[in-house]
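This document opens with one chain alone, in C-alpha cells, the form predicted on its own.
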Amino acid sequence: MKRSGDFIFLLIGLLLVWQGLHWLAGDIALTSPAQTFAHLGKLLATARFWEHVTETARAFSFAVLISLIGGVGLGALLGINRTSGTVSEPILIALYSLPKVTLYPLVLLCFGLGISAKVAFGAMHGLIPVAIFTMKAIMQIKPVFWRTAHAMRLTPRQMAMTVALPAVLPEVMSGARLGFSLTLLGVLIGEMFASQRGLGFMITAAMGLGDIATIMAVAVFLSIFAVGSNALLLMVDRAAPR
C-alpha cells in the first residue's frame, strides 16, 4: 500500500514538473500533459499508428528473444569455467562500452534495410548485459556447493535445478530487465536511422515536421510500455523461488 502511495506521489510530481516546463517553454518546445494525452488518444484511434506499433513490436520481440536466450547461453558457457569467465569479462565490458551507433552502417551492410537490421541492432544492445550478469552469477557460486552436490551424487540436471538455478536466478532476472530496456532502445534507434515504419521512424518523421505533439505522445506511449513491462518483470523476479 505504501509503495502504491509513493508511486502516485511520484507520478503527480512528474506531471507537475512537466506542466511547469510547458509553461516555461511553451507549445513550440513542449506540449502540456493534457495536450499530450489528448493527442495520444487521437493516435490510438488511427490504424496507421497501430501499423507502426506492430512493426516495432515484431522487431522488438525477435530482438529480445535473441538477447535473453543468447545472453543466458553465452553467460552460462563462459561462467562454468572460471578461467574463461575471468578472461572474457573485460572483453565483454569493452565491447559493451563501444558506441553502438558507430556500428550501424556495418549492420546495414550485413542485414540490409528491413526488420533484420533492427532486430540485429536491438540484440546488440541487450545481449552483452544479459551475458555479463549471467556469467558473474555463475562465477560467484561458492565451490563448496558444487563439492556438496558431487558428494551427494546429484545428476547434472539435479545440480542445475537445486544448485545453479536458485543461485543465479536473481542476477539473471536483473540482467533480463536491463537487457529488455536496452533492446527496446536499440530497436527504436535502428528505426530512427534507417526505416520507413515503426515508432522510431514515427518520431523521426515528426521531428522533421516540427510536430511536438506527436513526438511527446509517442514518447509517453513508449514510456508507459517500458515502465509497465519493467514492473511486470520485477514482480516475476520477486515471486520466483529463492
The other form holds:
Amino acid sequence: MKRSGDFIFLLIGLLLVWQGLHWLAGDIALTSPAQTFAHLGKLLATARFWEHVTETARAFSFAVLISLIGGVGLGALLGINRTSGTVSEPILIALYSLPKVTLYPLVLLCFGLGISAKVAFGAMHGLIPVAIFTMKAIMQIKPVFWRTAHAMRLTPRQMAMTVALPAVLPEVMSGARLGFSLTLLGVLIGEMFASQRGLGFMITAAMGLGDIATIMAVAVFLSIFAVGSNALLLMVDRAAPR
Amino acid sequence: MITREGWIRFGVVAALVAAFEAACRFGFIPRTVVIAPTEMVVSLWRLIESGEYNDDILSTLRNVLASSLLAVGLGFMTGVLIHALPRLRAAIEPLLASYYAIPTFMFYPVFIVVFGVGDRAIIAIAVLLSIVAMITSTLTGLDRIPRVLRKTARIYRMNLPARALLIDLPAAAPYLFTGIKLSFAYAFIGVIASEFILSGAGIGYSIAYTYNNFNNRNMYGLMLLVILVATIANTALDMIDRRLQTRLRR
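The structure above corresponds to the form predicted on its own; please provide the structure of the form predicted in complex with its partner chain.
The complete assembly is shown below, putting the previous chain first.
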C-alpha cells in the first residue's frame, strides 16, 4: 500500500515538474498538463484521430508479429549450436546498436512508400533484440537439464515442451517486452518520415504547423499506451508458472 | 590473438558482403535501389577526400560526444542520488524499467520549439534517450559493491570522500562502464535520428538531403560511414566491457 502511495506521489511530482516547465517555457513552447489532457480528450472524440490510430495499430501489429516470430525463430536457430551462437552474437549486437534510422532511405527504396515500409522498419528495430535474448537463453540452458532429459529418454518433442521451453521462457519474455517497445518506436519513426497516415504522421504534420498541443497530446497518448502495455506484459511474465 | 569463432565470424561477414556485391554487379538488385558495396567504399573515400561533408561529420561527432558526456555525468549523479533515497527509488524503479517503452523521439518537436532548430535540441533529445541507461547501471553498480569492502573501509576509518574514491568507485567501475557503453550507443542513435527528423546540419541531415535529391552515390557513402563508425566504436567499447566483466567474475 505504501509503495503504491509513493508511486502516486511520484506521478504528482512529475505533473508538477511538467507544470513548472510550462510556466518557465510559456504557452507556445509547452502546453500545461491540464491543457494537454483537455486537448487529448477533444482528439479522442474525433473520428480522424481514430483513423490514424487504426493505421498505426495495423502496421504495428504486423511488425510485432514479424519481430516476435522471426526473432524467436532466428534466435532458436542460432542458439541451438554453440559455435553458431558465439559466431553470430557480436554481429547481432553490432546490428542492434546501429542507428537504424540511417537505413531508412534503403527501406523506402526497397519497399516503396506505404504500409510495407513502416512494417519493415518496425520489424528491423524489434527483431534483433528478440533474437539476441532468445539465443542467449537457449545457450545458457544448463547441460545437466539435457543430460536429465536424455536419461529419462524424452522424445525431442517432450524435450522441447517440458525442458527447453520452460527454461528459456523468462528470458524470451524480457526480449519480447523490449522488442515490443522498439517495434513501436520503429513504426512511429517510419511514419514520421514517409507516410500520409498514422500517429507518426500526425506528429510531423503538427510539427510543421507548430501545433504543440497536438504533439504533446499524441506523445502522452503513446506514452500511456507504451507504459501500460509494458506493465501488462510484465504482469503476464510474473504470473506465468515457473 | 583471434579465436576460431573470430575467423568464422570474419568469413561469414565477408561472404555476405561478397554475395551482396555479386547481386548488385549481376543486376539482381537494381542500381536505383542499392549500389554495390565497393562503389559505396569509393564514394565514401571521395566524400572524405573532397571534404564536402567534413563540417556535417564533425558536427555529428561533436554532438554525440557532448550528449554522451552529459548523459554519463548527469546519469551518474542522478543514480547516486536515487541510490541514497530508498523510498524514492522504490517509487521510481517501475518507471525506469518501462522508460524505453516510451517513444522519446515524439518529444523532439517540443525541444525544437524550446531550443530552436540546432545543436541544443539534438543534444537534449540524445541525453534524454541515453541518460536512463546510465542511471540504471549506476544503481546496479552501487548495489553490487561487496559488503566486505564497506566493512574494510570502516576498519581503516576512511571518511566518506576517501571511501567513495578508493572503495566504491573502483568496485562499481565495471557496471559504470556498461552504462557508458550503452549511453554512447543510445546517444549516437539519438543524434542521427534527430538530425534526420529536423535539423540543418549533420550526417543524418545530409543523408536525408541526398535521399531527397536522388543522390544515391553520396547517400550510400554517408550511410557506410555511419555504419562503420557506429560498429567500430560500439565493438571496441563492448570488448573493453567484456574484459572488465570477466575480471569481475574472477
